[in-house]
Amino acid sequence: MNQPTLVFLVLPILGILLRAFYNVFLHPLRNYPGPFLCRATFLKWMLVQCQGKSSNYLQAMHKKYGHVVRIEPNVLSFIDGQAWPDIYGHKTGHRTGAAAGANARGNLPKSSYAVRTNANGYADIVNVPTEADHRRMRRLMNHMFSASAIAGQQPIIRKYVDILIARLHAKAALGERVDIVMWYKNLTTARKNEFDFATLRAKERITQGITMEKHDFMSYMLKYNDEKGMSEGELMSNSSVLIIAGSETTAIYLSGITYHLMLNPRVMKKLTHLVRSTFASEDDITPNLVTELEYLTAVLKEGGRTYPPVPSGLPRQTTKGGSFIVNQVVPEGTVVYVHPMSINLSPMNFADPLEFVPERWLKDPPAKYANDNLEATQPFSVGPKSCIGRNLAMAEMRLILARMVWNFDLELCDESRGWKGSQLVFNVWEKKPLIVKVTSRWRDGQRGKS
């Protein structure tokens, strides 16, 4: 081999050297723990993702390192419930002492990596350049999702859900399985074309304009329209992102939920009982009152802990002199995040992290579980970037999960008793079926009276 072949294959090795020793020995973030493969390099970190095990890899490693791992050379994970609001929440004032000079805390920028550009070229509500197009953004779509524009959705959702339990009682009576991950999918995304929020509608809806036939989502973003509101791009972008972003994750959530109530017959039934004791017929079953039901929201905060909709962390970017996170301050230009799952499974917030505990949640919790940091759990993030569409997602939520335990009986097949274990993670999770024999309550004909 010659000299100058030599030297080029040489040189190479020798940079990636220097870097890994820069990376571990010089680096700003020296002195945070985690693997030495991936303070060294971000190949090892890429390689996990890759392999779909993130999820269970990271909270391997903060079971081990204790609550911020650093996981590539530039990249910190959190698990301590106070870095949500130093990381994702409002921006509030300088720190003092040993912070002082630190940049304010919260609403830290995304990272560069995190955005991406739409087909069309428009931003939304996810992906927006700048914090001036957010709040522009955000202000408009705020109308959408007030309580009176959520109020004014009941009658869709209501018409969706009666379809969903009809399907199902035709399945129970065929002695049929079903999917039951397919079914909630269909009935989120089948209310895009009452709403009218798919792109392919959404330039349609513009052109009709406000009409007194129709409230949908869309009327709302055109009602209160305006020079400082969204071009017709921009509509289009979001109409689409929202829609695919409620629906998937609504779906997620209750999949999850579904999952782990036949997994824990004490909690089924528990739930069973209370809803089919409360309400004297079906029809009494409404958004506005499933919303009294203490156990049953308590069972959707422990859904979203156990499997959040979104399993990754959402990276954010410490800003110039470094930000205040978690009781120090990290070094400018870090991509900092939580990570959800690592969170809501660690014993240093929840008492059995792993066990589905409804009863955690309650006002009144027993004494084990009193000292919970539930703040730890944030499925919809929080701050001024956190979930829109909250609000209506719990309302949905509350009423299909009503509806479905008051008309059927729900158990686990055997070959989706790994459900979860077996589910990848790629920044979401690797949707698989989720195979449940439906039992309807009623044999008689008398569906609808308790």
Ligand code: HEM
Second form
Amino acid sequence: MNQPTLVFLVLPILGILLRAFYNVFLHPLRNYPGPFLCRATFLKWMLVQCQGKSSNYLQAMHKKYGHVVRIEPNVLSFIDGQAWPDIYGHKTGHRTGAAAGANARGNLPKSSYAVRTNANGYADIVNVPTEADHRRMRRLMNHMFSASAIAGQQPIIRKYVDILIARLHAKAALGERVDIVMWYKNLTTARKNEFDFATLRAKERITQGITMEKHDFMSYMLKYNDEKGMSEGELMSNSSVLIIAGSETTAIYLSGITYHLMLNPRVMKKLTHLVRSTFASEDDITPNLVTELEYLTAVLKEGGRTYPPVPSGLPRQTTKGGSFIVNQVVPEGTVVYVHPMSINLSPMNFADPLEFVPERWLKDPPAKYANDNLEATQPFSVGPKSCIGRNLAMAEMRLILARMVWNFDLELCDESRGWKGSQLVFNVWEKKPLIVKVTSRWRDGQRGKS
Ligand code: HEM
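Take the protein just shown as the form predicted alone and give its structure as the form predicted together with this ligand.
Everything in the complex follows now, all chains and molecules, and the chain you saw is the first one.
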């Protein structure tokens, strides 16, 4: 072997082997369980992710190794409910001085590889690098999601739900089958644009300020935008992030629920009966009244458990001196996360974890589900960086779902059987079409006259 071959071939291989040896036998995380290849090199997990198989693989690994798995040399995945507050929750414990570090828990910083920058050069609430700046943005954006701001948006939501329902009635009349993922996506995207988040219109909207008495979402933010608020560039960045964060997730969430309802006739029948017997007419299905339907909310929560729109872990990094996670100090600089699909579907947290059982979320659940660890499921995450749009999303989804089952009988078409199981995950779901036969409840066209 000549010298260049030695340098270009043998040395890198030797480097990889030495690194793998260090990772397995000397690394601070060496005592954490996990598959050998994952503990030795990041390549194994990278390959699994590129194949879109991360969700099933990590679920299997948690089944084998328990509540914490070392999935890359420097990455730990958790499925103990306590990991949510410890990693993402509000900070508790000592913040400064000698006792800081291992004693402190919660709100760990986002791991550096998860932080991206924006095309316009301004940060948005998701990628803003400092805690102080995040708080500044969040404080201002909170106004957009107050109870009164959400109530003010109800006519807009209603307008788009009306359009969805009318178009689905037209499809039903023609006997056409629909891709419900696409229909939900169209609805939530159209509605978000109307909220004036759209970047093209956002600039114009920001310039108008609140002088026009326009009570859209943006006005709630602009009203409080003083010198401690956001620059024009930041407002623009956040307008885009709101569209992305808000529309697709809601559509995915609803698609998952619709799929599970169609697979579970018992639940579908119970929900349909509840909605159709509670309201005398479709006009009575209002945001306030649907909130009172406990079973409807339980269906939504079970949907968030069985098909979380964000199925992959949101990476955070342990801090100086290590961070306290699920009763142990995890060494400084480790990337940690809760893996939603694994925690939600683990028998460690739920009875019949693979079944769609909304009853587990009722105030008085059947005995079999009384010991479920409901806090283990957090589709909106927890803590200071959890979903700011949670209440809006829940209000919107309650209304859409109630109106859907009020109007239609839904049937899963053969080509979409196995829809969920066949989907790959590339950080987010692949979002395959979900083909549904939609039958109007009023086959004779007497819609709403029941
Ligand atoms: C069912 C629908 C939704 C789900 C499942 C969902 C889920 C999430 C999750 C898991 C996070 C945490 C992300 C992280 O830690 O990096 C998040 C953050 C966020 N979500 Fe949602 N979301 C939904 C709907 C919405 C809606 C409707 C909006 C707004 C219109 C929205 C706006 C945001 C924003 C701005 C953040 C960043 C918050 C921060 O960093 O302080 N989301 N969402």
